[in-house]
Amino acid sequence: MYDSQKGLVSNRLYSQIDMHAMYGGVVPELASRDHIRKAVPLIRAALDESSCGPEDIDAVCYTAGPGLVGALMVGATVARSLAYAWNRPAVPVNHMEGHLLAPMLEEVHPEFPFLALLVSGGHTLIILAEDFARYKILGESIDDAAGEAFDKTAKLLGLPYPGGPLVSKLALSGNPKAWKFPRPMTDRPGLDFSFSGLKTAVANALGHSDASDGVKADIAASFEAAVSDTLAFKCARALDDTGLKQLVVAGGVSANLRIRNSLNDLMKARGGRMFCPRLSFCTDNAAMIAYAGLRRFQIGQRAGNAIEVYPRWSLEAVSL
């Protein structure tokens, strides 16, 4: 729950990692069914934590996309039902706008305009945020997103789900220069990304080595360095194109310390500043959706009568 004066007053999180780990990845049907079981208890807990009741609520905000349609429908249906029962407006929020605005939850945050790198399991985007609700996509992944590349590399290395953080942990004991993996699409103009080739490079490296623990650590470190260098290269190019001095880095992959440090060094060298949400707000969370929803509520946006979700909802589509 987010208050325009007090800020964040409650935030509850339930993780499905243990459930999906049994299957080596997200199972959409199980995810949706688990959402049904956990949504209402979490809302009750958030209300109790904030000592608020329905009479204190001005609007109910919810993620309307992009994402898995089943999970989105559960959230939208619960949110719209509460809004109807409490006689309050409902406000649909774009998931990626939530990530984009997550650094605004911090005491020190960027001011518009700024450049944003959104890196998650399903998206890698460079965004020009001219102002609130005025966004332009400058570059995006044309195949695997950075988070997907981490997860697929983890599987190749024999690491369990969720693999991305485990690749980073393994990389700590490896040599990032042991393998010369490609920095995809840095040899051509533009700001788009492609990480599918890195997965192939990792598979080839494993096929031509003894795959000992030491070799795997070197491969993990070299892979992580390739992703980090690619992201930094594209951000530097975008900063050159826009002339901006502020860079927001958000999304699940922004929790990666090598990537954070690399981009922070980039901004310091340019006399600029990088802004990241705290680690707990890098991955999907209600706090960022509440904040984005408040901003949408303040400019008068409301949901229509139909309960609609948008599994593929471009950030540019929510621009005013």
Ligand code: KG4
Given for the second form:
Amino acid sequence: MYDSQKGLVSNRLYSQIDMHAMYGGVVPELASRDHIRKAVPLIRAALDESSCGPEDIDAVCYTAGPGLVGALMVGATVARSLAYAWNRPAVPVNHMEGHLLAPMLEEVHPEFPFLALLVSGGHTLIILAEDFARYKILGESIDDAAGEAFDKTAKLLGLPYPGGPLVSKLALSGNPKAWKFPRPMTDRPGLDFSFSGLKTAVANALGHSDASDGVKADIAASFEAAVSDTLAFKCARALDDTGLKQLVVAGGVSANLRIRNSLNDLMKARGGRMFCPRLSFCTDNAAMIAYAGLRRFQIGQRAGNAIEVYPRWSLEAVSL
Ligand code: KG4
Ligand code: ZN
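Structure of the form predicted together with the ligand (previous: the form predicted on its own):
Starting with the chain above, the whole complex follows.
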């Protein structure tokens, strides 16, 4: 729950990671059934933690997309039902706008305009954020998202889902220069990404080695370095193109320390500044949706009568 005066007054998270790990990835039907079980108790816990009652709530915000349709439908239906019962407006929020604005939850935060690198399980985006609700996509992945590349590499290395945190943990004991993996699309103009070739490079490396723990650590470190260098290369180009001095890095993959450090170094070297949310706000969370929802509420946006969700929903479509 977010208060426009006091800031974040409560925040609860229930993670489905253990369930996803059991199946080696997200099973959409199981994810949405679990949403049904967990949503109401979690909302109750957030209300208790804030010591607010329904009478203190001005609006109910919910993620309307992009994402898996079943899970979105559960969230939207619960949020809209509460709003109806409490006689309050509901405000749909774009998940990627949530990630983009997550650094605003911190005391030290960027001012518009800024550049944003959004790296999650489903998206890799370079965004020019001219102002609140004025976004331009400068670059995006033409195939796998950065998080997806981590998850697929993890699978090849025999690690459970989600791979990001485990690949980076394994990478700590490896040599990032042991394998020369490609830095995809850095030899071409533009700001788009392509990460699907990296998993082939990892598979080839595994096929050409004894795949001992030491070799796996080297492969993980070399893979992480390839992703990190590629992201930094494209960010530097986007900063050159736009002349901006502030870089927001958000989304699940921004929890990766090598990537955070490399982008922080990049911004320092350029006399600029990187803004990253705290680790728990890099990966999916309700606080960022509450904040984005408040901003949308303040400019008068409300959900229409129909309960609609948008599995694919570009940030440019929510630009004013
Ligand atoms: O934003 P997020 O929590 O969910 C989506 O909206 O997709 O991002 C999840 C993604 C997963 O692919 C996960 O492997 C990745 O973020 N991730 C990481 C790290 N922590 C999470 N990738 C690399 N290093 C990490 N430390
Ligand atoms: Zn996300």
